[in-house]
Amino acid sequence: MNIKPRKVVIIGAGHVGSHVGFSLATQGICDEIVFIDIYEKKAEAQTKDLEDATVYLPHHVNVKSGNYSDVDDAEIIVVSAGPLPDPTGGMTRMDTLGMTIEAIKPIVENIKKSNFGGILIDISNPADVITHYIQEKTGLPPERVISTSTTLDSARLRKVLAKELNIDQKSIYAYAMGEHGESQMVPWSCASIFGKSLYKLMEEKPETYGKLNLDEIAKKAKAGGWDVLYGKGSTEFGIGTSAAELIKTIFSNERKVSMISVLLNGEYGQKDVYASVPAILGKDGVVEVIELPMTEEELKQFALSCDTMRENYKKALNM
């Protein structure tokens, strides 16, 4: 019997990539982790540091620094390359597009030359546009090219709501959709607390739920990443765990509904654009996009966010 190890290649061994690797190792999600970075010494150093940690972890995992020959037999590639936005200058994620494209071009070319046949998860910002670019340029099937996108934004949204209501965040279902960035929106009409509509609870309990300022909550959740970036210079733990959650879902074929950026083909009235939506994720990638019953106004907000990504994707193709 030939048992194939679960192998993840992480391209970009900086703050984000290294924390994805650490989350995978500590949770025992995969058997082999390979770091690839343009700065080979950084990849080697991250490897050694993570190897040191594995001595005291309950799960065995092989960690190494490698090259693009390692992607041939990998089940999953994580792309986490490119610059961080400079929040002190008012820069947004979308403003890093040109610099990220330059970092992504050689990665795309190397993947095209490989025999990779697995699933690619992009974290590089602007996440939705870069994921679309990677899918187009590599020619990989769109159901196997996704982004973490608002996986983390949705977690932040639930965290803010949980603190406001003093309810465990795992009992809250609310989603940030569209862009992993400034144009993201929240379909509040679809939010619920353990199955009961949030809007209904706001009507029934005006003294508690009714006092929620939904616009302010959405704003706080969207600003969550910037708060971390301002404070420590990068986001690490949240995105590392978010990516690991998606990888676990794929390896376990959980068919879990995840908030990921996928190529839309008519869903929500949108085509030819990557945007974050709830989708069933399994061992072969995206199984199905879930269409939430959003209001007309919410659909307009989502469409505006998609227009932002579509416009910037056209720019990316000319860079």
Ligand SMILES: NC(=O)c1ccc[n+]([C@@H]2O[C@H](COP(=O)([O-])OP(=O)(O)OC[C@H]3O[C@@H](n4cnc5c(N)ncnc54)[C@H](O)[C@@H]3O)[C@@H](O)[C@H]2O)c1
Contents of the next structure:
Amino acid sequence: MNIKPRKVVIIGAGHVGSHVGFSLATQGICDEIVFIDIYEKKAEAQTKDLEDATVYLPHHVNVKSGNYSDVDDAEIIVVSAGPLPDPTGGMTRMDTLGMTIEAIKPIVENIKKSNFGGILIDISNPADVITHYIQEKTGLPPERVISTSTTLDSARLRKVLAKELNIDQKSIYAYAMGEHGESQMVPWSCASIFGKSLYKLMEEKPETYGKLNLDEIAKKAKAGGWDVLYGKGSTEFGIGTSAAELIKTIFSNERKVSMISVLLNGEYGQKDVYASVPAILGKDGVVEVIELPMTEEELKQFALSCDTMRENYKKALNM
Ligand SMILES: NC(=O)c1ccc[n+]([C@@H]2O[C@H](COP(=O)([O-])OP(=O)(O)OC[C@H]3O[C@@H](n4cnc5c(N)ncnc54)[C@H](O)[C@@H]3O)[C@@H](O)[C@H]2O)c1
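For comparison with the form predicted alone, provide the form predicted together with the named molecule.
Whole complex next, starting from this chain.
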């Protein structure tokens, strides 16, 4: 009998990469985790640290530090290499584009030379533009190259709303779309509490729902990443868990609707741009983009966000 282990290769074993690995291990989502880092000693150290944890975990998982020969039979590659925005402030994720492209170039070359036939999830920022760059440069099919992008911003948005409303966040359907960055937008007209329109609830219950300040909530959720970065110098638990959630969805072929960055092909009136949208995700990658019935104004905001990515993607190609 030939049972193939579920293998994930994590390229960039820093704060994010290590937490993706930890989240996968603690939840028993895969059987093998391989860390690759330009600093081999760091990949080795993350391996040893995670291996120590596996002794007390309920799931068996093999962890090792490796190299690009490991991607040939991997089902999933996670790219989490690259610099962080200055943790003392003043930089956007998009400002790290040039530095991240430099870090990504050798990764792209190595993946291109490999026999990788699985799904690649990019986390490195600016996530949507870097994902587009990786897809173009590796030539991997677009449905198999995605980014976590606003998976995390959506979690932050639901968390803020949950606290305002005192309702469990899993019962709140509200999402950030477009860029994992400054131009992201929230299609509030599509937000609901377990299917009941948030707008309708605000109208019907002015004393509770009606008091929500949606602009402030969106702003607070968008600032969430910066609050964490400025406070502790990195963000890791939220993104580690977000990536693990997508990997679980893929391995289990859940076909769950996930808020991920995908290459758009006419959906929402956009083409040839990576942006976060709700999409069905399964074992072969992106199955279908779900087009929410946004208002004209929301579509305009989404288009502006796509323009930001398009503009910066052009710059990336010349870097
Ligand atoms: N999308 C998101 O939601 C999200 C959240 C947090 C961080 N990030 C991004 O993830 C990336 C990593 O963040 P971090 O906090 O882990 O940073 P970090 O500095 O802790 O780790 C980055 C790691 O990448 C390695 N690296 C650099 N170039 C490499 C290469 N060519 N090949 C292999 N490894 C290489 C470094 O040695 C380092 O260990 C950044 O781009 C950051 O902006 C994205």
